[in-house]
Every structure is written in structure tokens, then in C-alpha cells.
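The form predicted on its own is given below as one chain in C-alpha cells.
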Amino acid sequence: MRLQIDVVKTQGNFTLQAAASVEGRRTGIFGQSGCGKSTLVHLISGLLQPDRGEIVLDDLTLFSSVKKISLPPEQRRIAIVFQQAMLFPHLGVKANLLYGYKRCNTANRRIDPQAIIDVLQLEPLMKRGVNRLSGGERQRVALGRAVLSNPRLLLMDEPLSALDDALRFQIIPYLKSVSAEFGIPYLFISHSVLEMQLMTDRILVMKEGKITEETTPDQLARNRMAGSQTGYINLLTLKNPVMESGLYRYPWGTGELLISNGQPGESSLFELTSRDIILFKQHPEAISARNLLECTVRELFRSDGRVGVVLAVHNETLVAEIVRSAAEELDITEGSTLFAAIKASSFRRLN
């Protein structure tokens, strides 16, 4: 997917003048709110016109001011999944997710609706009411509705923020799940540092109406270190563990976590931020933390007055983060050797 934009829109106060050439499957717009985001994807979708200026995506012109063409949204083939599920609430669940799909040209209907039911599992909602679902029931329904309509892109307008952590994380592998079984590229819209680490490859940050930069999730979540609440997330995958006195042991690269809220089975995602890892200079002699590893520092960089240290240990690399006086007293450079602490409670299950 290739998505050309060079826009200008104004609404009251607020202007939007953006401009962007992207490409990828999975690509993030950031932002706080009320910086244009969701007009962005009004624009592309053809919910709302550009006062001038032009969108292509992939081959296609979706509209140009100057070539005097605004393609409607049906003859866009792009589907948006919103912050709220917004089912059609006479329908039933299947109907609802048919809807697109009947509505579909028949030489683009290339999914099958069976095979969404299934990645999505759906099955078990089948002959329900919309109004019996819960709500990360009815967000994978609204997904499946979108996918089902066979759009060249899907847009993802906050779909998360509505929901509490735990459906959240639910939601989240379905939502990656069906880009990836299908071959949907998709604008993942969000103003979680987390989500855009879990969801994107590239992203486009918005501010006051404009694209200010085009980054990487990691070197995002570095820029906003500092100014986070959580610091910089360590995203770790782990799996089968042993459960050793009352602790999960953990495989980890060529060494071992120990964590406690743990759980078994093949894979889970955990986050650690970046506070939660404490660095020595030496071996302490005791520490009541579980894990005690030894690190070479790889990398230190810069995020207002705090610094963030890659630690490469096991053959996976961790980020931890400290303030720059505790840096100057450690005398910490790259190559440098480091034991850094870690509690069996600081790592969250994602899911």
C-alpha cells in the first residue's frame, strides 16, 4: 500500500494541512487528541472533501482539486472500524457482518465470510442480538463487518480507546490477526505510544493540524521517554515456563525471567517499562529483586533530562531509564558493563 496525501481542510478554527507519502501494511497516525487525526481519516475515506489539494492510494486518485476529482466513498473500497463499534442495532450479528458483504461488487468479494468468522471466532455469536454483546464481542463484530466489505484499506479510528485494558489486549491480536491472513493494509489511529509499539511498522505524528515527522515505533517510544507516565515499554514475548516456587520461570533468549503474575501455556505478552529497571555498577551483594542480570550497555540516548540505556544481555536487549546525574555518577558508556534489577512484579501481562 502506497498513500499519497497533500491536503488542506478548514473547519471553524481548526486547519489541517498535511502532507505524506507512505508505504506498508501497517502504518500508525499519532497524536493527542484534537490535533486532526480523525478528520485525516474522514478525508481519505471521503466522509468529508479536502477544500483543495490531493489523495492517491496505491494507482487510484481518491481526489484531486485540481484534476476536479472526489471519488464518493463507495468507490473508494475503504472501510473504517470507529472508536465505538456502531452496529446497526435492528440487525443481528450476522446480518450486521454481511452488510458490507452483500454491498460488495462481486468480482472484489475475495474473502470469504467463513474464514473471518473464524479468525475472529466468531462462530458463537452468530445468532445473537447486537445489544448481548459485550464490548470487545462488539468490536470484533465491526471488524469482521469492515473486512467482509473486501476494502483495498482499512481504517482504524481509535478502536481500542473505549475499551478497558483487558479488552484491549483481547482485541489486539485480532486486529493484527486479520491484516495479516488477509492482506489488508491498514491506518492504525491512535494516541497510545503502547498500541502504535503493538500495531505499526511505520508512523505519521500529528500536531496542531499538521505531520510533523514520519518515525519508527521504537524511536517514538524513545522521543516520549521522559514525558510518558510509564517511560519506555519493553514489549517481551515469552513461553513455556516452569512454575518454581510460586513463581513462573520464564525461557529468555539464552537465560531466564523469573516473573509472578505469570501464567502457563505457550505464549504471552508482557510489558516492562523502562522505570522499572534498576542499574549497578557492580554485583550487589543482596538485592530482594529476583532478577539479577548482567548487561553490556549497547546504546544511551537522550529524552529531555532523562537517558535511556540499551542493555544488550541473553541475546535480547532491554531498554531502562535513569536520570542524567545517576549516568555521570555510573559512568556509563557504551560498551559498559551493568547489573540491572529487575521485580518478579514489575512485569504486566498483556495477555
Contents of the next structure:
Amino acid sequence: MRLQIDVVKTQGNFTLQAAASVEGRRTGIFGQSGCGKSTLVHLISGLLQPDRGEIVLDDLTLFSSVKKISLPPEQRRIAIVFQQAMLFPHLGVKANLLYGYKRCNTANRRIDPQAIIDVLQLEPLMKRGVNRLSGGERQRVALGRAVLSNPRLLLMDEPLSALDDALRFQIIPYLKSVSAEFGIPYLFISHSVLEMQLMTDRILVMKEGKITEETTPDQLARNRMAGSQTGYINLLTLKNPVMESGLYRYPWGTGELLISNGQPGESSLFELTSRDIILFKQHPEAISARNLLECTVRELFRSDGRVGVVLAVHNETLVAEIVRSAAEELDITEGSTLFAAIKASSFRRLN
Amino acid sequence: MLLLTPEDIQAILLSLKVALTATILSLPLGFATAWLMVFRSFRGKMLLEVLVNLPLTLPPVVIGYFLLLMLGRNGWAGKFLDAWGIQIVFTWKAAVIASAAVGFPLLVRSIRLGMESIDRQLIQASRSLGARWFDTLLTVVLPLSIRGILAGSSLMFARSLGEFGATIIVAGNIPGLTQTIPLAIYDYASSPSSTMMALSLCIVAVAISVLVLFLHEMLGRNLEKKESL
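Next up, the form predicted in complex with the partner chain. The previous block was the form predicted on its own.
Now the full complex is given, and it begins with the chain already shown.
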């Protein structure tokens, strides 16, 4: 997917002036609320018209004020997954799912409804009315409905914001697998750095109606480390733990991690904030933290008053965060060896 | 006990026929007007709003008089229709037009309320899923404003049953031809000996109104049940 956009749109006293060109299947648009993300979604999908400019998706001009082109939304084949599921309340689950599919040109129908029903595990919901679904179920149906319209591009406009944490991490694998399995590129819009890390490869950052930078999820997380309440979030996917005196011992890279809130069997996703890693210059003899890892400093980066320390450990990478004076005191430089202590309870399981 | 003469029965049937025809004919126009007012922005929207609501505030007699001027032999619409051999004034068709004019704002108001409660994102979802605007209108807007349409229709039907002022001017009060229930009651009320007759018709009017309201409630509940499935 290649999206070229260069538009101006004024609404009241807010002006959106966005110019960017992105390529890739998993693109994010990041920004705080009110920065114009939703307006941009409307402009791309054709629900709003730019005052002037041009929007080109792959080889198709969706809008051009110079060439006087403006495709109506139904011809753009860009489906939206909204924050609220927005299922049609007067239709059943099945009719909702097939709404876009029925309106899709037979030549463009690549995705089989049954395949989506299987991937999203919708079979048990098929006979139910849409008003009897839970928040997560509704969002799954909405996702299925969008994908079944066989879109060129999927716009996910804060699709997880209305869900609580537990549900959010249940839905994420569905979002990813649907796009990967059926080869549909998406634009993922959100104000959450964590969601950006989980869902995207490239990110456009928006601020006050403008696209201010193009970056990667990791770079975004690093830049926002000091300012964010949670620091840099390390994400770890771990599986097959062994129970050991009340803790879970997970294989990780070439080593192991002890985690208190694990779960047996299937893979689990854990987050570990950069602030929960304590660094030692020498090996501390006795320590209550259950994980003490010998690691090498691969890279140092600055984020406001803080220093991010990128650690190479067990063939894996962790980012720790320290204040600048600590970095000077410990005399941390690239290549130096450190010991990282992490409490078993610092790992938060996300799913 | 009910005392109904054959003329009274004719008046009752005529009332039902006029109210039903007026409601059915107004529905598509009412739906379109409500849609324009809710979903479109255009120049002269305020003027349309005032025009649609005008019959609510105008005395029905005034509406009837304007209709008479317009549809009469010398009126512009009357002349046009006369050329086609169509006679409106002092027929039951005039009663339909009078009822439609008076009841129209009520119909539009209710449909509008229904439409305004539709989440715009549902419409956007429909469009982005490949539906043209007319498709969206039929498959999303229409079914989701059905309660408003139902409420508006019942209101308009009931209002048409009671139409008096505009009807008597433009359709007259011809027994068996243009005499509806209110007009018949008016006739009876002017002679002291017909109190029982007037009362009988009043009871019929009450019965029809109650029936319409019941029907409206029942349909509304059915819809509610269906929605919560």
C-alpha cells in the first residue's frame, strides 16, 4: 500500500494541513485527541472533502482539486473500523457481516465469508441480535464486516479505545491476523504508544493538524519515554513456563526470566516498563529481585532529562531508563557491562 | 346505544378514507422533507422549515381559504387541473388535500425526531462499506427512522380525522359526499333535537382515536422487542 496525501481542510477555527507519503502494510497515525486524526480518516475515506490538495492510494487518485476528481466513499473501497463498533442495530450479525460483501463487485470479492467467520470465531454469534453482543464481540463483528467489503485499505480509527484493557489485548491478535491472512493493509489510528508498538511498522505523528514526523514504533516509544507516565514499554512474548516455588520460569532468548503473574501453556504477552529495571555496575551479592541479568550496553539515547539504556541480554533487547546523573555516576558507555535487576512482579501480563 | 343513520355511516367511512389517503400520500414527501432537513445543508433551509411548520400555527380556516383560492376555478392550480378535467374543490379529494396540509408538519416533525437520533457514523459506515447514498437511505436511514414514521403517521391520521376548519371551506359540508365525522357532528350540534345523534358520532370518534393509539403503541412495542433480540 502506498498512500500519498497532501491536503488542506479548514473546519471552523481548526485547519488540517497534512502532507505525507507512506508505504507499507501496517501504518500508524499517532497523535493526541484533537490533533486532526479523525478528520484525516474522513478525508481519506471520502466522508469529508478537502478544501484543496490530492489523495492518491496506490495508483488510484481518490481526490484531486487540480484534476477535479473526488471519488464518492462507496467507490474508494476503504473500510472503516470505528471506535464504537457501529453495527447496524436493525440487522442481525449475519446481515451486518455481509452488508459490504453484498455491495462489493463480484470481481473484487477475494475473501470468503466463511473464512472470516472462522478467523474471527464468529460462528457462535451468527444467530444472535447485535444488541446482545458484548463490546469485544461487537468489535469483532465490525472488523469482519469491514474486511468482507474487500477493501483496498482498512482504516482503524481508535478501534480499541472503547474497550477495557483485558478486551483490548484479546482483540489485537484478531486485528493483526485478519490483515496478515487476507493481505489487507491498514492505517491504524491511535493515541496509545503501546498500541502503536503492537500494531504498526511505520508511524505518522500528527500534532495540531499537521503531520510532524514519520518514525518507527520503537523510535516513538523512545522519544516519549521521559514524558510518558509509563516510560518505555518493553514487550515480551513468552511461552511454556515451568512452575517453580510459586513463580513461572520462562525461557527467554538464551536465558530465563522469573515472573510471578504468568500462565501455563500458550504464549503470553508481557509488558515491562523501562522504570522497573535497576542497573548495577557490579554484581550485587544478595538482592530480593528474582531476575539478575548480566548485560551489555548496546546503545544510549536521550529523552528529555532521562537516559535510555538499550541492553543486549540473552540475545534479546531491553530498554532501561535512568536519570542523567545516574548515567554519569555509573559511567555507562556503549559496550560496558552492567547487571540489570528486575522483580518477578514487575512483568505485567497483557493477555 | 349508538344511533347511526346511513349518512352517519357514510361520514365515518369517508373520514377514514380521507385520513388514510392523506397520510399515505404525505408519507413519501414527509420522509423526503425530513431527510432534507436533517441530513442536508442548503440555502433556504430556514425558509423550508418555516413553510413546513406554518400550518401548525395558522388557523385551519386560513389554510382552507388559501387552498380554495389556489384550487378553485380561477386559481392557478385549479385552472391547470380543470384543463385535464379534474375537479378538486367540493369533492372528497379536497378534504384529503386539506387534511394533508394541516397534518403534514406533525408527520415531518416525528420523522425528523426519528432521523435525528440516528448515529451519523452508522451512515458513514454504510457509505464506506460501498453503499451509494440512496442505498444508505433505503437500508439504514429508512429502517432506523421507522418509529418516527410510525408515530408521525398515527399522529397525522388522528389529526386528519379531526380536520374541520380547512375541510369545510375547501370541500364543503355535503352529506354523503364530503361530510366527515366532525362536519356531521357540527350539523347535529346546531339542532337541539339531535343530541343523541351527535353523541353517537362522538363516541365513534373517540373509539377510532383510542384504536389508533392502541395500534400505535402495539407496533411500537413490537419494534422494541425486535430490536432487543
